[in-house]
Structures are given as C-alpha cells and as structure tokens.
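Only one chain comes next, encoded as structure tokens, the form predicted on its own.
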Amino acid sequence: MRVENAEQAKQSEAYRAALVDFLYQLADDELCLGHRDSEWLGLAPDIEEDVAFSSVAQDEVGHATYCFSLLHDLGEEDPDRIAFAREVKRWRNAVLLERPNGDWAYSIARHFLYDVFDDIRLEALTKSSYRPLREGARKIRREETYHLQHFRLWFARLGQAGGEAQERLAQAVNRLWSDVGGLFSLGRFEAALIENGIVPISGEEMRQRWEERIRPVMDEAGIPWPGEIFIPSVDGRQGEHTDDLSALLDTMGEVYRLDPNAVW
C-alpha cells in the first residue's frame, strides 16, 4: 500500500488516525529535546560546545516543525497552536525527553541513547508507505547523522577519561535506564502502523537493533550494562507524562500565551 499525499490518507480514517498519532510522536520527541538542548545556551563547558548545542537544538525544532506541517495537512490545528497550546495529555513524546537536563554527562548520555534510536527509526521510515513521511525521513536522517557522530564521540570520551567523568556518565546511564524503554513504545496504534506500512518495523525490533548498536559503545566507554529494558509504567506514547513536561510546556509557551493571535 502506497499513500502519496494527505488527501489520499484522509480517505481511510483508520490509516489517518494511526499516522496522526505517530507524527505526534516524532514531532514531540524532537521538540522536547530541542527545547532541552536550547537550555544549554551559555552554560556548556566551552564556547564551541555552546554553539554546537544551539545548532543541534535548531535542527531538532526544525524537524518538529516539519512534522507539525504534515499534521496540519492531515487536518490538525495550526502548527504554532499544536506546539504551544496543546494539553499535556495530547503529547506523545517519550518521557525520557521531557526530563530536565541534569548535568553534562546526563545530557550527553541521553542525547546519544536517543540519537541511536532515532537513526533506527528514521532508517525504517525511509520505507514508509506515506510518501511525505518517507521523503522527510531521508532528509532529516542526513542531518541527524552529524548529531549522532557528535554525541557518540562525547559519550566515548567521557567514559574513557575515567575518574569523575566516567563515574558521572555511569550514574547518568543508570538514571536514564528506567525511562529509555519508553522510546520503543509505538503507542496504541502500533498494530495499525505496522499493518499499513507507516512504520515498517515493530518497537521490539527497534529495541533489538538499538541494543546491538549501544552495547559496543558502552563497552568502549567502560560503562556497565544496567540490565533489562522495560516499557515504563508511565508511557508518554499513550499521553501519560510527568510534571516535568508540564514545567517544560509552561516555559516553552510563555511568549505564545501573551498573544496567541499575534502574527510575527
């Protein structure tokens, strides 16, 4: 089954509903992480990394904006309203990405773990049945490749440094582990997403591929494998979130709420 555009997708409500839910997952992951990245502006350990994090943040928000535009084509609200005025229960990001930045090791580890997952997801989406998503995934993956290289290098460097750097990295991975399984949830439409070819592989297959890629880097960094990965009890893909997301959205939408009808 191939779906060429939004008008064709809207002819099947089952297809459209699964596609919309998944596009929210993509957009919300990227927007939450992009916002967290932007919080490092002026706080990174050196000016070069300050610029790098700002650039990565801009890319992530741009990817979210692209997904919001696809959602608007499918009949959802205006992209600004989707981004800044949506209720918490309608967000579909993984909980991992709404958590506060923590220290440098936590932010580096989270980004690396997420970027490997995102690369696997984007690779699968280059074969999606929905043409706009397939084409967007190809372009986004080219940009995300540089993020992945950057954070893989940092992850290995912190681990190989030993001492306090390695200890903090190991602590960060342990803290992240209880949330990381949420990345592999595809929400309540997983069966429909796979059946319709919107997402060609299951969340479980993504997890297996992710583990195969993460384990060698953990060994390289001298970080022990924390144990089995579970889907957390609070599943962001189902609209379940922590107070961390509410706080993030309060900050992110502060200017928008001053005048939602303003034209910039």
Contents of the next structure:
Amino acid sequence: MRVENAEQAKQSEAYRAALVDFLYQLADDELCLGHRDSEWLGLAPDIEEDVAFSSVAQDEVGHATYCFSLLHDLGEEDPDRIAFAREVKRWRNAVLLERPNGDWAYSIARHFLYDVFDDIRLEALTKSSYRPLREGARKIRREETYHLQHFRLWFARLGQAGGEAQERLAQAVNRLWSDVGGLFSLGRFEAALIENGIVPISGEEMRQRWEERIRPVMDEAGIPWPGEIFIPSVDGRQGEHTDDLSALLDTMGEVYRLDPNAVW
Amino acid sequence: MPTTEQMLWSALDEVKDPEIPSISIVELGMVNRVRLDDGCVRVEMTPTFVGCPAIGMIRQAVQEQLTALDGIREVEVVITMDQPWTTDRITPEGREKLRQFGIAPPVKGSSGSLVPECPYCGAGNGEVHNWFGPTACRAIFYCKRCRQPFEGLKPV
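What does the same protein look like in the form predicted together with the partner chain, given that the last one was the form predicted on its own?
Zooming out: every chain and molecule, the one shown earlier first.
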C-alpha cells in the first residue's frame, strides 16, 4: 500500500487517524527535546557545547515543524496553534522528553538514549507507506547522524573519565531507566500503524534493536546495565503526562500567549 | 520580450542565501524544478536543512524576484523533500564562491575523510573541532598547517 499525499490519506479515516496520532508522537518528541536543548544556551559547560546545543535545538525544532506542516495538510490546526495552544492531554511525546534537563550527565545520557531510538525509528520510516513521511525521514536522518555521533562521543567520554563524571553518568542512566521504556510505546493505534505500513516495525522490535546498539556503548563507558525495560504506567503516547510537561508548555508558550494573533 | 524558463533560472540565480550572501540558491542546489505555464510560475525548492530558519526569507525573495519579470502573473513557491538536499548538489561555481567567502566546500561523496581542505592554505590534514557551527549547515574545523580554525559545510 502506498499513500502519496494528504488527499489520499484523508480518504480512509482509519489511516488518517493512525497517521495523525503518530505524527504527533514524532513531532512532540522532537519539540520537547529541542526546547530542553535550548535551555542550555549560555549555560553549557563550554562555548563549543553552547554552539552545539543551539544548533541541535534548531534541528529538533525544525523536524517538529516539518511534522506539524504534514499534520496541517491532514486537516489539523495551524502549526503555531498545534505547538503553543494545545492541551496537555493531546501531547504524544514520551515522558522521557518532557523531563527537565537535570545535570550535564543527565542531558547527555538522555540525548544519547533518545537519539539511538530516533535513528531506529527514522530508519524504519524511510520505508513508511506515507510518502511525505518517508521523504522527510530520509532527509532528517542525514541530519540526526551528527547528533548521534556527538552524544555517543560525550556519553563514552563521561564514562571513561571515571570519578565524578562516571558516577553522575551512572546515576543519570538509573534515573532515566524508568522513563526510557516509554519511547517504545506506539500509542493506542499501534496495530493500525503497523497494519497500514505507516510504521513498518513494532515498538517491541524497536526496543530489541535499541538494546543491541546501547549495550556495547554502556560497556565502553563502564556503566552497568540497570535492568529490564518496561513501558511505564504513565504513557505519554496515550496523552498521559507529568507536571513537567505542563511546566515546559507554560514556558514555551509564554510569548505566544501574549498575543496569539500576532504575525511574526 | 516574454519571459522564458531560462530567464527564470537567471533571476533565481540572483537570490542569495541570507546566511552566505555570496552564493545563490541555484548554486547551492536548492531549486528542484521550475515550471512556467501561461504567466504562472511554480518553483519547487528544498531546504538545505529541514529546520533552516532562512527558508521563509528565501521564499519571499523568490516571489519578489520572479513577480518583477515581464508577463509573470503568479508565483507559487513549494517546499518539497522529494529530492532531498545533499551537499553534492552544490555547483562547481557555488563551491568556489564558498571557498572565497572563507567557508570550505564540503567533501564530496561518502568515502574517506569528512574534513575538507583548509580554505586559507589548502592543506588537507585538518581535524573536526565541532560538528556544530554558526548555522545548521556549517561545522568548525581546525587546520594543522596554518593553525587556524575554519568553517566548512558539513557533508549531508
């Protein structure tokens, strides 16, 4: 099955509904993380990381914007409204991405664990049945290669440094572990997403591939594997979130709410 | 004289990248297709990076540039990903202009070193200083011969 554009997708409500829910997952993961990345500006431990985080933030927000434009084509609201005026329960990001930045080790570890997942998801999406998603994924993946490389390097570096750096990294990984399983939930449309070829692999398969890629890097960094991964009780993909998301959206939408009709 | 497709391409070559003003969007390889049909133009473009903040400005500049041409009634600019931008799409003139501007043109293809030649001294044994630079498409390298940091386009 091949769906060429939004018009064709809208011909089947079952297809459209699953696609829309998934595009929110993709966009919301990227936008939350992009916003968190931007919070490091001026505060990163050195100027090169300041530059890196601003660039990474810009990429992530850009990827979210691309997904919002696809959503708009499918009949959802205007991208600005989607980003800044949507109720918390309509957000589909995994809880992992709404958490505050914590210390440097937490930010690095979260980015690395997420970027590996994102790469696996994007690779699968290059074979999606929905053409605009397939094309976007191909392009976005080329950009994400640099994020992946960057955060893999930092993850290994903090671990191999030993001492406080490694201790903090291990603590960060432990804290992240209870949220990390939420990445592999595909929400309430998982069956339809797979059946329609929108997402060609299951969340469980993504988790297996992710473990295979994460384990060697954890070994390299000298970080013990914290144990089994499970889908947490608060599933962001189903619209369940923590107060951390409300706080994030409050900050992110502050300027927008001053005058929602302003033209920028 | 009525506007031809060739003239449209020449006009597009006047639209510069706001972040690297010496190089045009045609030389960067951002224009996928141009179609002229009875005074209506459709331009299909692709951004260098998905989150490129300059794309809005570029779109507007394209509109203005083409609307000014003889007999053009309507200009439609469509952003598409159907032929995604890669650094291999930069033209030879574009590569030369980048170098003159002090930004190393990207390494071609996907084999071998990703570090381009130093735009100042031409040495080829530089190293990556930071894959992230002042804009999404640029990286910072370091030349070990002339001992200067330099900017370059990152290969994508």
